[in-house]
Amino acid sequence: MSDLPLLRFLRQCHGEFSQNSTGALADYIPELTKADPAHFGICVATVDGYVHEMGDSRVPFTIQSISKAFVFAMALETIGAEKVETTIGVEPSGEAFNSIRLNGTNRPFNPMVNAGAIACTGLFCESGGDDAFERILQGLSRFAGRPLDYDRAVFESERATGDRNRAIAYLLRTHGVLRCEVDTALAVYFRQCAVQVTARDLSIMAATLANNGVNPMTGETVLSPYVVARTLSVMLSSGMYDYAGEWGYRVGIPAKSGVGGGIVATLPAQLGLGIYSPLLNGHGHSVRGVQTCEALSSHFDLHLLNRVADVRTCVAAACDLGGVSSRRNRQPAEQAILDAHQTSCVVLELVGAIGFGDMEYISRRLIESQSRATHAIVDFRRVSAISKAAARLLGDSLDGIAAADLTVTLCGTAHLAGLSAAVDSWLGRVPRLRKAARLDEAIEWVEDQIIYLDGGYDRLHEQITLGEQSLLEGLSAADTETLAAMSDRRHFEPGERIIAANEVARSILFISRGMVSVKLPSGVRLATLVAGMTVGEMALLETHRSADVWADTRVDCLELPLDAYARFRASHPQASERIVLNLAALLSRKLIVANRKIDALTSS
């Protein structure tokens, strides 16, 4: 199998940038000078859990300052935003990562510089005591999707040479930012920085942020969306220290680097990137890592602020009752009413991830429909996610629509937990708002309302004669009497199966009273039929049943065996020809409905 295009590009980057031997190993931590300068690994993990690896992607190295972003996220999640945000600022410092300076309120500038990271670790020590490091290690492991450990030799090397960090910690302690003992906080901080990861681990950790806090490999929810947004914000503004402005301009992807040679980058809703190459530039970032990120962003136009989405694409299909119908087959008089009121209902079928801009467009379409329709249906079945902002805007829109004479039905929301709960809360306060499990159910309810309000009638409980059957339209009274004499009267109770899928077709059934549903073995409804309609007419063309048929109410019908029909066909060729033409007309009408649906899908 040929390489995937992204993997080919990563191979090209790896081959080209491996030749760059500029930069130097970090030497202020002696143990880091033992790294192999030739090591170079690239890994990309997608939000659906696919991993592209190139080079030394599984070589372990210490996470160093990359841990700051994830520990900050864990602090927001477990200690609480109020506590964290009153302890640590979120403004770029414009200085090196190890600057011994606080902001105007004597707080660390942000959690990405050493001062902010030590303060953040101190919060874990303050709240977790002796278990602080274990909590941090377990949290980092959840991001990576596997158990992590730390490098004892690097830890000892950092502790032995960490005087600058001690100075920072004492400064924090002096101003009351660090409330635990300096040595306690630094012991945890040095271990945290010495945690061993690989480029693959970093890519999965980044993909967890990209996937709104859900690890794409394990499926575990590690962070809330609130925390993800705040973490990525600080990574974009401060994750690359005094190079952050240049990085945001040229690469435009939230990132964090470490002096161990790693870079982690997250493109929200798309991918996570992990790179390892220990040769560092003057800013303390991996030389090859920066080149790779710049190349990826430039070649694939991945800058976060490059948006190509068109809000109109969130509507997969928009139609009225002329383009879509329920699976309940209507009697001619009822269908005539629906045909005359096609524009009374607007149906919007949505697709993809719905954000604020998408919902603003959807809301406008709903409000515009008030001038011509009495009903609107919005189907969320193919929506993969909806933002809080979009859900809130929908709620606000419904409040406005409530003042107009428009009944809105929202369907297919069960898989969107946040939206489903919101809809349940709206049902109690928004007039003319309904909720349906499926689009078909919603359309059928609207059809029933239109038929009823127009003075239509339902002959569900009336006895229909054989001469009124649509399949036998145009036959003489003598012909229908002959068929009636050949048929057997059958009765079925509600919930009883009339026909089983895959069984040999031996008869045709004419419903004279009641209602039945045609369903696939999976339970999906294909059609609902009422008195005056035929069940199993495809037996004239096929030898086996294609679906189950269940009685929804008490059903009375006439069952015509196929062998009896064969005798009728031999003795009544003209009548049989008429039946075949009627069958063709029924199938043609179904095809017309399907074509309308396809037209609605392709023209939206």
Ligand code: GLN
Second form
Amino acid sequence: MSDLPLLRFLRQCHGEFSQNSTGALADYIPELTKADPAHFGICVATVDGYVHEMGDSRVPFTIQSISKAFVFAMALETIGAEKVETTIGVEPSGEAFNSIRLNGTNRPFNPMVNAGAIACTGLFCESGGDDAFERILQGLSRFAGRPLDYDRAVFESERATGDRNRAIAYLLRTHGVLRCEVDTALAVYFRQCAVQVTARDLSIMAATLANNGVNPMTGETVLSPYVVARTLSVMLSSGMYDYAGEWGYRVGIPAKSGVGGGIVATLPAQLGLGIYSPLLNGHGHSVRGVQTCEALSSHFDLHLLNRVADVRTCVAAACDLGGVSSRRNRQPAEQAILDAHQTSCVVLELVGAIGFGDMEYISRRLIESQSRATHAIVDFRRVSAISKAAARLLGDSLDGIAAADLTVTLCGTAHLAGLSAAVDSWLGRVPRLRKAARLDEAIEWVEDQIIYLDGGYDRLHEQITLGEQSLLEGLSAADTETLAAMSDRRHFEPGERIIAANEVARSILFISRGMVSVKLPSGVRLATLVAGMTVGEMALLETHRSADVWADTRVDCLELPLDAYARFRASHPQASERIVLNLAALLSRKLIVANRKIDALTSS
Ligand code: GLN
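Go ahead and give the structure of the form predicted in complex with the named molecule, now that the form predicted alone is out.
Now the complete complex, all chains and molecules, led by this one.
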């Protein structure tokens, strides 16, 4: 894995920017001057849990102000949005991180500057008492996916020299924003700033935000989507203090820096970035960290507002009944009805993560289909996630569609937590809405509707003679009688296995009454066959059975043993040739259907 293009680029950045020794170590916290100015680590963590590491990616340093973003998120999540939002503003201050100034209503401008962060930590002290730091440390550890600790020396050093933060805290207390003791809040705040992390940790913490609040390494859900979006929003508007506007314009990735030399940046749904290099510029940001973010963003075009998504790709396949059919094989008269009504049903197979724009497109396609179709099937089986907005828009569109004469079946929604409960609630309200577990089942139901509404009839329980079997088409009555005489009558009850996969194939079965299903051992249905059709005819070509066959109803068949058929072939060469041709024709029809299906899936 050493030659991944992203890693190659990180190596290039590392090589180039490590030459840059401009900037200075933070010295207002004396202990921070002990950092090695040469250290430089870059990590990119992806939302599927892969970490690209370059340079000093595992060197520990103190998190400092980067903690502000995560503690704010934890406050929103655990203390509650209302309390947090009434205590701290979300407006950029345009000032340095340590500005001793509040907004017009005497609240901190935002949670990314010291005033807002100290107020936020104060909320933990108020609600958590003595446990406040423990809660914060555990929360930060959940983002990092490993237990973190704090650097006692840096903590003591900042506590000894942190008068500016004391001034801010007293100002907050004067205005009732900070309701606990100044020393209590600052003891927690200074510890929180002294938590030790590595560039690798930061990238995973950022990737947890990128992954909608789920830590991609541990799978733990740390934040709700509401909190993720709010946290990223203040990171983008204020995470880089008085450089935030420039940062948003040039880099366009929500980020947060710390005077320890770290930077985190989160590109939603894509990646988390963690950088460490302790030489700082005049804004208090890592010089090489800023350079790396700028280079990454411009080289790979990562600006958040630069989107390439195309909503049309969410429909993986769109077809009618000419393109897909259920696995239930139809008798010729039924198939003729389906062929004549191919356009009556629209099938949309969706794929990927469905957002608002995607659903707007899907619902338009559904509404358009009303003019030619009476049925629409939407398959969500390959949808990985659906946003709340998209689910709501689908619900609203179905209300309109229900007024028209279109029956909509939604299938494969069970794995989508946000959608499946909503579907159940719509079912009670939307008259022509149905749900199905699987696409095949949904198509079969629509085919049944079309066939029987059009006067098709059900020959399931009629006895069909050997002469009507497709495999024996074109044989003389005498020949079919000979075959009938060579066959044994068999009867099966519903649920009985007729053929077992992997057994030696010794016969061909002609179904004369009832319905059977061919299934894989996993239970997946390959085909459903009815009277007039043959099972096990592959015995003419293969030595072993390829799947199980089960009786769905009471089934009568005629079983022709292969050795009897061998005798027939010797005495009736012409009829046998006809049977082989019929078999070839049946297989060729199956191949045509399979190819159409593959085509519908691979071109849309
Ligand atoms: N502990 C530092 C302070 O409050 C954090 C500042 C920063 O990283 N920008 O001064």
